[in-house]
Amino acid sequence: MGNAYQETMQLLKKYKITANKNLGQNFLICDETIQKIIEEADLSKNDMVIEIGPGLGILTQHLVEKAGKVLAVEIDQRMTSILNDRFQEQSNLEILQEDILKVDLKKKIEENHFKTVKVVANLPYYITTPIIMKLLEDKLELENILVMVQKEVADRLTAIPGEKATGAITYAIYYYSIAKKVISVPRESFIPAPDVTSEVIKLNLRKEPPIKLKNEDILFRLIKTAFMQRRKTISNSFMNSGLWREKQELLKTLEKVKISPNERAENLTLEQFASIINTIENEKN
């Protein structure tokens, strides 16, 4: 076993703790994966890193060596105590015991004045989607998000809308970023081992969305509604969005954009969804 395994075991023994299942804690012990994450993060002293879920700080120690500043956000008070103990001499590390969903990251970024800001996260799987969506929807000044997720979710996040693995979140990820897979991580790379294979993915944030859109809010409202009933045709699932009063109005919109009412939402591209929204908005004027 490598350094990460030995260090993790020593820390667990020293502080007499175990992983908290309720918080979805799985400690990464694979040196190869850690090295790949650090390489992919491509850090310099001009960078600020927001690390979500640092846990025992195995990855944190590499981040503080490379980055200008690391903001480590950890919800578990036991872990923040360990981090404070381990890194008390580290001047470029700020440890915040808080739920990441409640942190004003925009304010934190503004306070620190770094050229680029990157996110590195080994997220609890039960809360992966809300955290990623918060980072994107808050329109933070981020360069990229490097995150560990379960493989099934990675497939969905990195798909091109309309492909087989498409889910509602696929469109949002594609709208805000260019996603790629970095490395597959087997179960044995963690203590305790999770039930699933994991994957590290990287989201490079776009400067501009890939489509011209008149109303972002109703785009994602329509997509979300459609995927709640993904097995229905769009002529049925779209009606629950409240964007059309009568089915005939919906059918007219679909005719204008040349999309069959018998299609299913998962087969539509982001451009097709955008054309529907833009047509609705044009009809209001």
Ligand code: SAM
Contents of the next structure:
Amino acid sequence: MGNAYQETMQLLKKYKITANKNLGQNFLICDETIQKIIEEADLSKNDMVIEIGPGLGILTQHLVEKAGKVLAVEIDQRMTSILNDRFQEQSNLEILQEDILKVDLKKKIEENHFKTVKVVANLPYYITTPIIMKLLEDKLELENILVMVQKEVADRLTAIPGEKATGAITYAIYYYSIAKKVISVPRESFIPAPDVTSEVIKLNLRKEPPIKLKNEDILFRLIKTAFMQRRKTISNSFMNSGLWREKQELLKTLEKVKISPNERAENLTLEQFASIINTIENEKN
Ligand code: SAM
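Taking the form predicted on its own as the starting point, write out the structure of the form predicted in complex with the named molecule.
Everything in the complex follows now, all chains and molecules, and the chain you saw is the first one.
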């Protein structure tokens, strides 16, 4: 076992703490994976990094070396006091003890005036989706998001909408970014070992969305509703979105865009969802 393992064990012993499973605390102890993450992050002193859940700070120490500034947001007070102790001298590290879902990241980014902002994190798995959705929906000026997630979630996030392994979130990820898998990480690379295999993925934020859309909010409303009943045909599942008053109206829209009412949501591409939304919006005018 390498440095990260030894350091983690020493820190846990020194500060007499154990991992809190409820907070998704699985510490990464694989030097090779850490190296790969740092390489892929491709940091320079022009970059500000937002690290979510720094934990004991093993990854953090590499980030502060390469980046201009690291904002490390950690909910567990035990961890932030360790970090404050370990990194007292580190002038380019800001440690924030808060729930990442409640932090005004836009404000934090504006305060810091960096050319590029990147997110790097070994995420707490119990809130992977809300964190990623917050990063995307808050429309932050991010270059990319490099995160460790469960393998199953990685499959869904990097899928092409309408193909295998699609979920409602697949459409949002595809709309906002170009996603790729970076490295698969086995359970033994963590202490304690999680129940699942993990994967590092990278989302490169798009400058422009891949489709022209008249109303973003209702697109995602329709997608979310349809995926809540993904086994049903769209002629049924779409009705719960509240976008059509009667089935007849829905069938008319589907006929216009040449999509069969017997399709299931998971077989539709983002372009097809967009054509449905644009048709409804055109009819309003
Ligand atoms: N970065 C460390 C590493 O790679 O070993 C720890 C990663 S661990 C998977 C996830 C971290 O996220 C934990 O330190 C946990 O306390 C923190 N965390 C959990 N929920 C959080 C939240 N809502 N906001 C910020 N941090 C959170």
